[in-house]
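Next up: just one chain, as structure tokens, the form predicted alone.
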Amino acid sequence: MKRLFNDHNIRNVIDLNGAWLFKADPDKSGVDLGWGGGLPCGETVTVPSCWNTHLGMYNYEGVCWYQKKFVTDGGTLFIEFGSVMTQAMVWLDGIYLGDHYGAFTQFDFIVNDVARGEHTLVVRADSTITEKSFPQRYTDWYNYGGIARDVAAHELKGISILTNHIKYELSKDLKSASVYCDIELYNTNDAEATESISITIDDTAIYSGKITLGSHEKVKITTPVYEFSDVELWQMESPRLYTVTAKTDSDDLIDKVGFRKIEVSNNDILLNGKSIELRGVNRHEEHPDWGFAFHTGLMKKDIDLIKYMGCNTIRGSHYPQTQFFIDLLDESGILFWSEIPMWGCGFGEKALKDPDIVAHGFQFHQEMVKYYYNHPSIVIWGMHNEVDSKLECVREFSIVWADFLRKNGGNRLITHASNHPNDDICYDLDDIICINIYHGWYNYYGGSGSFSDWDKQVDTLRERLKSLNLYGTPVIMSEFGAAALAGYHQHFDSGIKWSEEYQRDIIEYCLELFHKTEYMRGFYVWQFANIRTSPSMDINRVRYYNNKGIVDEHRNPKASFFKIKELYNKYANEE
């Protein structure tokens, strides 16, 4: 996948990003037609790309096809997605792959004895939703179609490394890190080999060894600890990266990685031992004119803008997002919050009974943790968001996802974010307590029309903590606000719904008053930017936009992006 730095300099590996023939298959025939072993036409797209965003397809769902021709030395190699929406298909050279279910998370394939030359390789992209989707239909975002983004081939030579998670405690002082590895290798030989295999932490060897796998073997290793001496801490206002090399005779993976570690005391959230307030935004990964297939240099931008505005960190909603964006994070010192594509309004109790959606949930938290888990900025795992949280079937499968998070994800907090601030009965999965709520905006969803009661829910979820004896337990505001609609303003009364003043107006309030609630460590505003929604919502989305942004769709800033600044700048300069 695209990063912020080269990940590999022994292994070849090809981009096959750019132009793919393309066909829609609205009748869902072109498996019985034969198109995985090659398509009979189409027109040129260009991948990373949503097919919703294409002239006469704005509301297509369904199936369309993709095919790429490209070179290769042949041998062994592994063929690599970012993304595909919603359920991949995959054949090279009229040889079926497999399949994979699930968008926004990393999947790949490993073929053996590829010949020298010219291959084809072909996808379908199935965006169709079913009762067993996930996400379900009604979704708060609209549901491209699409490969939405990268794809590579590596060519893998030898005892390659597939992956490397880099693994460690800090010492009490945080001076000194105790480093291990979980390294996973495949051997591509049709013979048994032995390589040497080597990590180094920038100039730093913590393993030095030597492998011996049989043919086609794959196997996980875990490195010897290495007691790292002198560790500079990743922290916000310095960042610092350790580049992680991990080398056998025949294959590298390049990693970065950050040391640091996050917790919470005493209705506080420490990272490296120093309080902190979570002040941030929440952002999807879309525009209008890319959907999901989002350009690298808008990420860029939208950091630049959300650091400009004072945010120390992130809420990915509601899904992965891509590791570009999260190198860019690792880099700038923003923390994240990274999350898997349940939004629960979606989810009727039938469907969170379903154990084959549960399942899928399983699967999105196992492949998030499987790709992301070296970055340091990601302090967050959120399980869900809004799903029906006072239900005993949430707690059963919310008791199993906390538990693999905590014994697989490395040293983050475990959370969810819960619409049910009054009955909620997963709090106590949870490192810090998240809550949802539209006071001031809506009049159900837990939300009531006057943006002053506000100061009733403060002091009842108070007391509800206490009950639970809960109290303790550091609490996030993470979605609050209010639509506006760029450019409409009322100057001589604020109190106008959709106007940009009434939205700077309930931020603000909200803002101030968790600031000074004492059992309150953070605030994420609903939303950065506007986004496109799905036709199925209608909850006052104006023009099928989700409107809450601070931002327009088009990054250009409403009122209440400057009085978030002027007030997270407040707060910054109180700490």
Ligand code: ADA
The other form holds:
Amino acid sequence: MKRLFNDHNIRNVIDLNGAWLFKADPDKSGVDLGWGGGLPCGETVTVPSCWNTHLGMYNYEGVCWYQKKFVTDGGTLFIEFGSVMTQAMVWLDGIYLGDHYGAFTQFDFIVNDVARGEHTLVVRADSTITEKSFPQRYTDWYNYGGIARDVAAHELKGISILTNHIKYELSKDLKSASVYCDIELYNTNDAEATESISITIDDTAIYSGKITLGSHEKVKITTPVYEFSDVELWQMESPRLYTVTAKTDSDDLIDKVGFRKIEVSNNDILLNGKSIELRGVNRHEEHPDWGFAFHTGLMKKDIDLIKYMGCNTIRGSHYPQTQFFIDLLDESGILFWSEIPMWGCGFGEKALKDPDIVAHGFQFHQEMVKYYYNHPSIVIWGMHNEVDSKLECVREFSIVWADFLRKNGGNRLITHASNHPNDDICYDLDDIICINIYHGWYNYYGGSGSFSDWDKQVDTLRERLKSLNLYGTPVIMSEFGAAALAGYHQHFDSGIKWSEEYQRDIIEYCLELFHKTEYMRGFYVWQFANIRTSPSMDINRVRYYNNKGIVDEHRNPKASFFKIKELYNKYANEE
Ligand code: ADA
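Now that you have shown the form predicted alone, what about the form predicted together with alpha-D-galactopyranuronic acid (ADA)?
Zooming out: every chain and molecule, the one shown earlier first.
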């Protein structure tokens, strides 16, 4: 994956982005016609991309095929996909490698005994929504199809390093860290092999040893604990990153780590022992010209705009966002909430009880933790969004997911975004309680048309938390806001829905209320930029866009942008 730094100095990585041959398969006959072995014809497209941004394919849902030829020295290849939307089937030289379900997470294949020379990689991408889909048809973003993130073929040699999770516990005074690594290794040789292995953090060697693996053996090893002293913390104002280099004789894997501690205490959130108010926005990684194949230059611009507004955090609604973007956050000191694409309203009770859907949800959590573990900016794992968390079946799988994240997800706060503030039965599983409501905008979905209902809501929630014995768990308002059509203004009367002034005023009302509410410790305005949405969302979706962006889809600011800037800066100055 494209990173902000070189993640390999030894390993050769073949970039498979760029021109691919492309062919739509509306009647899904390509497998029977043997296209896995090579496409009969096609047009050239660039990858990463989403086909719904190609001319004539605006609303195409179904199957398309992609083909790329590349040259390698041969041996063992690790073929890596950043995200294929939504179901991928992959062939190399006509040999089926396997499939992967789910947009937004990485997956890979290891292929041995690849000959030196030219090879053909074929991908069948299927965006068809079924009753098992994740998310379901009724979802508030557009169901793009395509190879939406980077593709690469890594030439693995000798004993190779597949993953390295850098784990640590900070001392009480936060001045030193007990560090160890969980490393996954693979022997590419046809015979047993022994190699040396070492790990450094900047210039400090924290481990060195020898490893012997059988032919094509894959193992996970845990290194002994190293006491790392004089730690410089990863702080929002000075996000110190260390470079972690894992090396064998034949391979390397370089990543970044930042030492920091996130915890909750008595209605408060503490980063490195210091109380913080989370001041943020929800962000989709989407643009009308590229869909989910988001341009890296625009990632930087999004962060610049979000920082300029005074935000210290972003919620990655509603799926894991690209590694490159999270690298930028690590470097900027912005806190991030990462979640899986379980967008609740579309999942009925039948779906929530479906073991395949629950299994997919669990798979998403496993993949999110596997690929994003090391990012210091990720301080929150979101289990799901607006799922019917009044149901016992939701509680059951949430217990399993929360447990998995607590045991395997590193030092992060666990939550789910709930739109059932008055009857959610899963709050006790969370480290922070997160609420989505739209008083002042919707008259349904638990919202009501009037601004002043917010005050009642704040009081009702306080009472409910007390009655549940959960008062003391910090509350975050994870979504609130209103839609505004960019450029639609009112001279005097701000109470006109869809105007920039209405949106600005409701956001101001909410922020001022939440900021002074003693049990709340943060807010994420819905949402940073307008997004294209699904035709199934026929509620209030002018142009089939979700227009609640505080910038429009081209990042032009609406009136609320400046109001948020004013308020977030004011709150920061009060600290
Ligand atoms: C929900 C949901 C968002 C968006 C929002 C809205 O809270 O989580 O994805 O759909 O409502 O605009 O209504």
